[in-house]
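The chain below stands alone, shown as structure tokens; this is the form predicted alone.
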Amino acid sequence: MLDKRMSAADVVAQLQDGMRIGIGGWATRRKPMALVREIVRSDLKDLTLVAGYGGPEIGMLCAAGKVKKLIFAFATLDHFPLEPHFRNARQAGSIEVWELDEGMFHWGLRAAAMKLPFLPTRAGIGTDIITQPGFKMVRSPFEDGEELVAMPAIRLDVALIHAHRSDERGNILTLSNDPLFDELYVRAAEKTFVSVEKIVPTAQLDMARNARFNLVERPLITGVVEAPYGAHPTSAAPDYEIDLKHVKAYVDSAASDDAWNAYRTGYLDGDEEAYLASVGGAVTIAALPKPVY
């Protein structure tokens, strides 16, 4: 039986400087933050980060000096509209950016997932987005002859996503009503690593109701990491909600270099066990109230 269980450190050991890494989830929902924190602790650098529907993973990796280029559509913490460390990096010009319309980003991922070089779209026409390098126009071969944007495939070396459950063989279960775009990240990538709240026997995956069992075929999953509360401070509902108190502490860390260094020392420099203890532990996280949007 193929056993795909591994640690977060095992995952990071398979990453290399300069890789193009896609991170799933949506803003403050189901981000693989335990894996992101492990990258922060590593010596990795010069990454191209593909996080179109971005949240704290963007800012955290920018603040840690891991990002050379960012491919994105937005970067938000929902209750805090603009991700603050992303703002700092963008305004300082310390990262390269390829900014896309949300529809264009979706189409780029989908093209890569379908193993196509591009997909045609009307998104971006009439905007400055398509004046950036990397775009070409194509004309419909049919009678209409419409000119469209050729959105290039956004291929990934590695995808990182967070799910609720898996078995040891890489069958992935999400309990959220919305699977987000995680499937496309997986299909667009050469390798995929998944952090999960719990690794369980396969039979328990079959028993779950209203769940998305086997989000993608298990041969597409390279490794699974059991990381309880591994999406914190983002939500992994219904298991737990967003930790707005900690998100506020993270936002405040963008005020200065000293504030970031204090946040990093207090929350990131230890292992995941130390991190969870520093934010109140399992009981506190499990009791987080559902936020009002």
The other form holds:
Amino acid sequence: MLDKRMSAADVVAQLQDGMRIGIGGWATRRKPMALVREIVRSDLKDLTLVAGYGGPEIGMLCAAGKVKKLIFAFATLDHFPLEPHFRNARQAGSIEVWELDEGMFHWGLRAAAMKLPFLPTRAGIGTDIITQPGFKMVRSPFEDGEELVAMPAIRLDVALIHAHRSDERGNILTLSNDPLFDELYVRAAEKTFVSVEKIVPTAQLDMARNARFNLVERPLITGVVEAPYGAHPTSAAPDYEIDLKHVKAYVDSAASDDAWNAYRTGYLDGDEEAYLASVGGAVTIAALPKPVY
Amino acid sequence: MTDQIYSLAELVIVACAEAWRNDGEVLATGIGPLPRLGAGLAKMTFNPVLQTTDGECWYTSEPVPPGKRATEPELEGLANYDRVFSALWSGKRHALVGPVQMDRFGQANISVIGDHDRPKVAMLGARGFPGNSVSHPNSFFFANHNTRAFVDGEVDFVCMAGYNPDRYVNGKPPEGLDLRIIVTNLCVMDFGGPDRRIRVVSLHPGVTFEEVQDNTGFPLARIANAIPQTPAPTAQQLELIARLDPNDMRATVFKGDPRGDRRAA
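Taking the form predicted alone as the starting point, write out the structure of the form predicted in complex with its partner chain.
And the full complex, kicking off with our chain again.
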């Protein structure tokens, strides 16, 4: 039988120094934080982090010294608009960046998903984005002759996403109202590992009713990790909402090296069970109120 | 005109609303409390067919108040991010956003202050500004009109394209580039000067052109020798604004929530 269940440590064991790793979700929504925390606990280094719609995964991996290069369009914690660890890393000049428009990022993943070398776009024209290395212009071969940006494919070695349910074969359900761009991350990647709230028998996925929540077909999924509250402190609505109190603690941990070390010791050095206990436990997270935007 | 006392924030909301007056049925995106309330005011008055969102992933029948909500809004459609890109690429959107810097070409920056490789200040990143700028109309709000916001030369990192011929093949920007109005704490401007230069179209009560020019890092055009005054909110508009903003978020934007009319009483 096809059984793709594994642990977060099994996932990290398949990652290598220098890989291009894409992380799904959006800002403070559905980030695969249990897998990110496992990378923080590992010896991995020199990663190219591909996180177009970035949140705490960017700052946390930068603070832990895992990132050589960042491909992104923004980094924010929504209610705390500026990601403080990302700022520290940028202002120290400790990471290379390739900064994109959000739509260009989407296009780059889509090109990779379609196995195309590039997709044309107007986004970036007239800006400093396309003065960075890696872009070329392309002329429409049709009558209009328009000059467009050739947005190169963003191919990923590995994509990490967080979903709500899966079966052991890797059929996944993403139950949020907004599927975000997780499908494109998966399709742009050689391998995808998914942390999920719960692994259930296939029948319990109730596919007939939940079809629109099934973003990709299972051959694209290499492994599924059962990680309850694995997106914390980001949200995995409808199962649970963002933990603003913990996001604040994370923000405060960027104040100094001591503050970051205290955060690591307090929250990251143990395993996920210890992490969940340290942030108040399952019942507390499940009861977090819906935020306003 | 009314004799009613109104705040600078309310004057700005009314000026922002004007951005969407003639847009018809498009998505109105106002970033920050005042632009968002402006979009709501436009929808509640002269452009009822505008679409607004809850800031998350739904189109709502009525504008959603900034901050805490007493009731959940009626949802009228899905506005997930993939669809937002589709909508913005189609041109059926007008955003009113708050950049950190803008230059004489209307080029805007929210990414970094200083050098891009090792910035003095790292901010958000370019977000969707590049694509927005060449796809649909954009307007702007600046809470502090000064020479750090309206800079001499070019902005430190051009996130949003502007009317700078040097940045385009053949000197011509894409057709979608359509910069509309700039609302600040001092005045309202547009891009109607010679060669799309930024010009002052109205001054907030008690503000002079010289004061605006002194706080701008490049020369400004003016709509006329005698620049009109920014219209004061009407009693009906003030009432609607209060309804759209029950949490009084508008009072938190300008320090001390000053009056809109700065002339001596």
